[in-house]
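Given as structure tokens, the chain that follows is alone and in the form predicted alone.
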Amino acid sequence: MAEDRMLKFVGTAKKMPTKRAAEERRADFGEIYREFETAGAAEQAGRCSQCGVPFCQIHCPLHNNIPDWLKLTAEGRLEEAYEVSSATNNFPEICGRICPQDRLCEGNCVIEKGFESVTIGSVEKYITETAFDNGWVKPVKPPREREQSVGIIGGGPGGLAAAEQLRKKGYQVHVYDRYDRMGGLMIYGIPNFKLEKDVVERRSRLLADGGIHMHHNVEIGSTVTLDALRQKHDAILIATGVYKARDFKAPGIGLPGIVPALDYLTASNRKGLGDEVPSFDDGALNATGKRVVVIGGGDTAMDCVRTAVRQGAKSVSCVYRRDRANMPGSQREVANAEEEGVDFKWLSAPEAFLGDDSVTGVRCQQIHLGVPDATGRQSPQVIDGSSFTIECDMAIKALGFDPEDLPKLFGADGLDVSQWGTVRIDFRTMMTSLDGVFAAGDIVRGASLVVWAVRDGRDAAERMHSYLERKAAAAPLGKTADKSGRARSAA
């Protein structure tokens, strides 16, 4: 019987894919979890519950139908779990490797409590990976072609997603992104060691043999200018994301070695794909032999943490002005770098830079947790007469990004932007104050996920298409209709 294959959390025990060795995943920036074996992800899919409310999907930002390919995944009905984990995720394989599932899915599964939740995400991998071994993950194949185009800016989740989505029903896309390869900080600003980047570039192929036009190397308002990009297609779509680093006040805070968390993950992820980069090659932004503290607690500052570690520095230390249960990033993030040998500051923030001609140490304070504040968390106090001195070479501020300081979205006259540096839209139709333009992502909600991008994508690319179809109606026949709404010849 299939249901005998579920219900196992009671009798088997939660394990995840066999990770390396911290002394050897330290030496590189391989994966640290090896797949699956068929028996093991079938074994760890059939603890799954069956429960009647999935919270795991309820928390999902895209509500995959969890239970559903976890138990085909038990019945060793792959292919069909493949079909059902895609059907919600255009990147199954990457959300399987880079989602906070403790945060999310897992951290939510009803039987988290005493019995440890299901391998979520670990499943989702080794589906996906199974999918692309045997083939079954084609092109896009629209079932028919339509006229219209649609020019998405920014390759990352969120446009990505959306190209797909919109190419799905059979729209002509094309994604324009300043870098020279597409997939955002997913390439840039995420190490390899949790996602490589043969994997973001399989996608990306992928998407462009679905006949995804992709444009690389253009700067909108400089290579072309928005306008330009409206005048051409028929609705844009802005999912540029966002990439200031999140700044503060101390004294000695322009000293030379304090850097921007990105700039440095940037440096290390094209050194990995070997290109030549000077401000790694002459040491500004490398981390070899050099004493490094990472300034912050998100998923950011553990990324930093540990390419640190894998550069061989002399030492890592990691300062964060709450403990360790508020910390916003991954506790499974922290355990591998605890692992890894990071050493954590907890309830310590920075007070000063010291140095000269060059960053030698950080002076920080301790802090004391008080009464929580209006949105819950307990706010940090610094205790008087604490300060303490950490020695370092480099210091990396992960504080978080933000949107560019711009009145003007690419100089466009007409795009509203709120007081925090976002694109403004109206949230029932993602429409920008500029008719036929929309926007999604991070450019929308401030620095967020991987998932919530490619959720936001996916919403974008609807009411797109709700658009499209009805400018398509509104215009007479054998005419399609331009930004203006009007009547333009469809060749």
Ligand code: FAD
Given for the second form:
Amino acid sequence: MAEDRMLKFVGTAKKMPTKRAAEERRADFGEIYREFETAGAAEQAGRCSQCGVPFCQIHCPLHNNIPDWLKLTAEGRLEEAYEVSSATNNFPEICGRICPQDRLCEGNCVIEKGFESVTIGSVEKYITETAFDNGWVKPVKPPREREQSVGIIGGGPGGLAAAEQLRKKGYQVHVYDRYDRMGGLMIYGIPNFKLEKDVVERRSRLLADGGIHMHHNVEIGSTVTLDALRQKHDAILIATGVYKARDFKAPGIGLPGIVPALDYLTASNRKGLGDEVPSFDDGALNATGKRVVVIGGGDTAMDCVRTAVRQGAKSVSCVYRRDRANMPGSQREVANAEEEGVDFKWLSAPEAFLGDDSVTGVRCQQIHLGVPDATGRQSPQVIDGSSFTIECDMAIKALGFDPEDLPKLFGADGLDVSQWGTVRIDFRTMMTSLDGVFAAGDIVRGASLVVWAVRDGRDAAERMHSYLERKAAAAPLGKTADKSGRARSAA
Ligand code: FAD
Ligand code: SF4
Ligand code: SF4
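Requested next: the structure of the form predicted in complex with the named molecule (the form predicted alone having been shown above).
Now the complete complex, all chains and molecules, led by this one.
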């Protein structure tokens, strides 16, 4: 009986796929979890209690039908499990790997209280990897071709999810990215040990095989103007992410050897992909043999410290001004970093960077967490006379990201942005202040998560479809209106 396979959470303990030993994983950039065995995945899926009100699903940004695909996995009906899971998620194998599940689906699993959550992310990854192995994952095949075309600026998860959804409806979809590969931060930001790059490239190939036109090395704003793109396509989606590194002022901040996190991670990812990377080869963005200090407490900082460990740094420290409980990074990633030998200096803030020709140390001050501010977070206060120095040969700044000045970059004064520089949209239509120009992902919500970018991309595709249908209906028979409102021939 199918029911017999579920509700096993009392007798069956939570078990993640095997995690490679820290000593082994320090030596390479491979993912740290091995695959589930078939029996293990079914057993873990069978721990689900099939809640009437599944909080896991409510707290998944994509509202994935988690109880159903867990049940199908427990019953060994994996092709159906894949159909269900891929119906709401364009990249389930990616989200299964890198979502912070402890804050989303798994953190809200009702059996978490007392029995530890179902391992939802790992099962999602297992289902999709099985689907790839068995050839069940197919390129998009639209039921009919439409003449209207869309231009998508940015080939990250937001842009690519929208591209796939619009292609499914038969639109002619063109994705433009300033880089030589699609994937956005999934390819050049997130390190291989969290998300192997062939997983991302496999998706990009699949999308291209489905008829999506990928335009590499095209930067909108310099190679092509936004206006030219608007004339060419019936609708535009801006999904450019946020890339301007936050900085801070301190004596010595300009010394050689102090580098921005994303430059460092991109160099490492490119090297792993087999590219020529002079700034890595000459040592500027390479931690091998160095004493490294990373400044910041978010997931980007965790990715930097763990990359430095794998590159063979002599020592790796992480300086963060709050304590462990108040850091923005995932607790799971901190635990992984600690296992791999990273030394955390909690409640510490950089005061000055030392050195003559290049950085030789970071002078820090100890911090005391004061009374909570208006946001409810305790404000960090410096403890007088508490300075201490960490010697280093490389310091990495990982303090977060803000949007670039898009109206200026795009030469589009009419593009409204918020006080933080994120693109303003009408949340009902997802359209910006420019007619036919939509926006999604980090450029709208600020630095966030892959799963939220996928959700935004899917929502934007729906709204763009409504807009395009209205536009087609308004055009004279056999003709569609171009951006400027003029009718153009459908032939
Ligand atoms: P992006 O992924 O940033 O993609 C934007 C794309 O637009 C890029 O390819 C860029 O080249 C292109 N572009 C920009 N400007 C132009 C232009 N003018 N013309 C043409 N193309 C342009 N999220 C998680 O869920 N889990 C994680 O573990 C995780 N780890 C992270 C680690 C790091 C180091 C970083 C920086 C982020 C991490 N994130 C993680 C966040 C996640 O990667 C982002 O939230 C997500 O990628 C945002 O998707 P997006 O499509 O909005 O933008
Ligand atoms: Fe959980 Fe992310 Fe998968 Fe949703 S997409 S079920 S949050 S791992
Ligand atoms: Fe199953 Fe947990 Fe979701 Fe309930 S909350 S349906 S137990 S995964």
